[in-house]
Each structure stands twice: as C-alpha cells, then as structure tokens.
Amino acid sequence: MAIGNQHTTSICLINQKGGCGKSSTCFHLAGTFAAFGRRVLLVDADPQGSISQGFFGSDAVEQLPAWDTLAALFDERCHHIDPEALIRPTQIDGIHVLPANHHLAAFNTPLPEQGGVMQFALRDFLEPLPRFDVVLFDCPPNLYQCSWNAMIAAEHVLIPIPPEDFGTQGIRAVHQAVANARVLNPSLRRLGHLITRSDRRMLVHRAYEARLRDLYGELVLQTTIPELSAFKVALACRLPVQMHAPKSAAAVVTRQLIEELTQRIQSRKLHKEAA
C-alpha cells in the first residue's frame, strides 16, 4: 500500500473538470465507511477548500492560516509540522480531515513531474500516521502539483464523470496522468469511472452513460450517483447523508457504491496475490 498500514484503503477522486462530483462524493462516502466503523481521513487537497467547509464552515475555514492547513507541506517556511495540529476531527465519530484553502493555490502548479521532493509531500506526510482504515483525497479540477501528490500518495483513482459532453472531455489526459503518476507511485490503479449527477428521466444522459460504458466497458462502475436532493440538503447541515437521512435513496446509493469498490479492491487484491 502506498499509505502506511496494509489494511488502509487510499482513493483519490480526479477529473479536470469542476462540478462533477469529486467533493459532494468524497464527502458522503467519508460519513458512510464512517457509518460502517471506519476511521476515515479525508485529505482536501483542493485550493477551494470544499470538504474542508463542509465539516467547518467556510469561515472557519478562510481563516485558517497557512501552517494549520495541507499548505504547510509545501511552504519552506512551515518548519516542525505537527500532524496532531493539522489533522482535525470532525462532528462526526471516525472521520478526520486534513484541511486546505486559499493557501494552498500557491503550490498547486502545472507540470508537476519538475517538483522534485515536492511531489511526495502527501505521501512523506502520511506514511509515518497512525493507522487510517480509508483515506479519501479530494483533488482539484486540474492535473496540477495536487493531483499529482495525491496520485502518488494513493492507490486507487475514481474519476467522477458527469454524463454530459463537458463531463466527458479530457477524459484520456487523466488516464495519461494516471500512466504516469504509476512510474513513481507502481500501486496506483484506476479503480473506476463513476457515473455522477446523473438524471435518467434525460435523454442525454442514457445516451452519454450508454457511451461511456461503450467506450471504457467494466472500467465503468455499475452504481450511478443520481442528482438528489438529499445530498445537497445533507451538506448544508454539514452532515454526509448517511447521517442525515440514512433512508433516503442518496444513503441507499452511496451504501451501494461503498459495497462496488469494495468488492472492486477485494478483487484486485485476490489477482494480486494470486499473480
């Protein structure tokens, strides 16, 4: 495994294109392996700092100077960095957050392959940590110095996809980054496309899905995350859905989505051992 223990099961969310659902989804998946007895942390490695407020409010969260958030990997001027201070618990029993903002925009350059030691930043961080059974990166819309750290610091890669022809796009320039991330990070695999956002009452959105399970076959995960509200409702009491409104179909389809990638890696563990 790329992150300290063996039992710790790492995923990073990558797509270059904002508003598919990285955040939203890394953020409900957290509350259900939570839900399941999972110590979870989720890394934001996201400028915007969306995971980040959602546990804590977007106040709380801006005013956070550089050395308590994942900035403080980057910047020369960050000595002794505490993992007990920049490592919060959240609200919720079991998930713990690695903060970031507007900080972090500063380090999150292009062609990160030229970062030196920088590009393991994350993965230096986290591996001397005590055990976390599910780490979950959320990464920004870009390839930058973000993704890039959080490719080599994990072991799996889901990339949300919206089925929309802007969703769509720049899909192989991920696979590429994943390609390459794997000469220094060897564990790293795509786990899967994750259909997000999707509204089956729209044409378009058959006709895309039915695309991209044309174009990629089982790559792409049988579990589609619907638009509903419950997601959104959840979020803004600051709680992941399984908290919130553990009948709803949103809970219902993230338990659904947490057994598919689990049944994913369980998988690719057997044809490990087995090779």
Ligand SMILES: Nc1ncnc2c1ncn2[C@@H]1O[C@H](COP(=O)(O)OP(=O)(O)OP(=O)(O)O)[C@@H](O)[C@H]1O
Second form
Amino acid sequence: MAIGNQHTTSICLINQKGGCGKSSTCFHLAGTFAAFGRRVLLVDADPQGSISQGFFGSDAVEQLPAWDTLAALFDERCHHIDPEALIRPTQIDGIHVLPANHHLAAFNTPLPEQGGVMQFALRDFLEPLPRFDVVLFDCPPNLYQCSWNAMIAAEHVLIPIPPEDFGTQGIRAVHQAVANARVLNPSLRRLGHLITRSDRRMLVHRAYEARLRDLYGELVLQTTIPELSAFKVALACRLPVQMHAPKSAAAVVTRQLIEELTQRIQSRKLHKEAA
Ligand SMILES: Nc1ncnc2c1ncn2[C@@H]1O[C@H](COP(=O)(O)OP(=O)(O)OP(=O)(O)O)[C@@H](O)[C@H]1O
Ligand SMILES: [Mg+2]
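For comparison with the form predicted alone, please write out the form predicted in complex with the named molecule.
Full complex below, order starting with the chain above.
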C-alpha cells in the first residue's frame, strides 16, 4: 500500500534490540534527505519520543497532550484529527515530524495481529497525505503494535544491528514479524541489515560483521555506520549531522547510506516493473 503519491519512499527502522541506533539513524537520514531537497516526514512511532525530543526538546515533547501526538490515531476519544495540526514543521526546512510521547505507551500492546482496525491506524492516516517524498518511521525496541503499524504502513524495512551480539535469534524474530506483516501489507520488503555503531578497531566487531555477511549475504548493506561522536554532538544541538557538520565522516557516511538505499529501492522498482 503506497503512502502519499507513487514516488513516496517509506522506510521503517525496526529491531527489538534497544540502543542499536534506530532513532539516531532516522534522525540523521532525515537531515541528509532534506539537504538533497526531499520533503521528509519523520513518524515517531516510539512512546520514548526520541525523534520528537531530538527536534523539539524533552520538556516540550513530554507536555504534549495525547491529541497532539501519534497516540491520537489510536485513541477513540480523539475525534476529527487534523493532519495539519498533528504533523509539525521542524527548525529544518523540509523536515516534518509526527510526534510521540508517553501517551503512546498505552496503545503499544503485544499481539498486534489481534488489534483489529487499530493495525491500520498509521497507514490510513498517512495514505491520503500527498506532500512527502520520504517517510521514515522510528520504532520502539519491540515488535508490538507501534512497530506493527509502521510495517503495515511502510514499503521498506531497514534493520539496524550493532556488531556485538553473536546471537541471531532476535534478528529471526524481526524477519518473522516482517513476514507476518506482509500478509496485510504485501508491498513490504526488507531493504537490508544496516550495521550500526561499529568500531572496526575492535576484533569482536569485525568478527561479528563478517559473520553477519556470511549469514545474510547481500541482505547486509555495504555501508556500515561507525560509532562517531559527531552523531551524538549534532543530536545534542538538535541538528542532523548533515546540517551540523556537513564535512564530518558522520555526514559523509550518511550520504553514502542514502546512495545505497536509493540504489536498492530503484533496482527493486525495476524488478517489479520487469516482472
Ligand atoms: N553511530 C553512532 N555513533 C555514536 N553514537 C551513536 C550512534 N548511533 C547511536 N548512537 C547513540 O547511542 C544511543 C542509542 O542510540 P539510539 O537512541 O539511536 O538507539 P535506538 O535503537 O533508537 O534505541 P531504542 O531502542 O531505545 O529506541 C544514543 O545516545 C545515540 O545518540
Ligand atoms: Mg529509539
């Protein structure tokens, strides 16, 4: 199911592992897409509200009433949702945010397949919105209703993985969730695994990366996101790294990531057209 116009690219970042760089990758990717002239919507589908806080600050975000956040889409008490009011411009030209905070937690229930019409809340809200080129969904560290809603609404899944844990069980659960979501959203595809927070000086990181490439082959993106303080510093200044330090290695690697993602998306479209 396409969101907005047919040229909209929608990607959700999913992993049930916490702290693997989902929000950071979303935040900085948005900045680079915007610098390339793309109109970006960041959907904060996480009750932690990391993306929202990244742009608007934690105090302002915590004070938002439910009806000014993504929770309004799930809350029967919020009638007559006005997209213009819910989707907020940020200080960065070309980036809008659908914010979230603690109000979303009550709706992020396990067993999302049993959520009835709630499963389609995000998709139904976003589908008629025409004005975005890129929609990025930042998801919480679990595979409950919020991640599920994002997978029902998006076309692509990007799975950030830090190269530290040799167990692949968590990844299998993500793959299974994507397969389950495809029953309701047949257009959903895995864009790939993105190795994040990598420190190539560490033998264990190099070994884990090699193992992931062995196991998952081309599903693992060539671009890896290193652990770099520039990402954190830019976030602390409430700016994506492309705006804060465009010449930094962090900005360069984010541009490389967009190039690789774009190539993957294009070749997927060509395959679809040829099929
Ligand atoms: N490549 C990186 N280099 C340096 N710091 C990073 C990098 N990626 C993430 N971080 C930092 O690590 C912390 C956790 O990252 P982030 O919040 O993006 O993870 P997450 O997967 O969204 O976590 P959660 O599952 O709790 O939502 C943050 O402080 C973030 O700034
Ligand atoms: Mg996060």
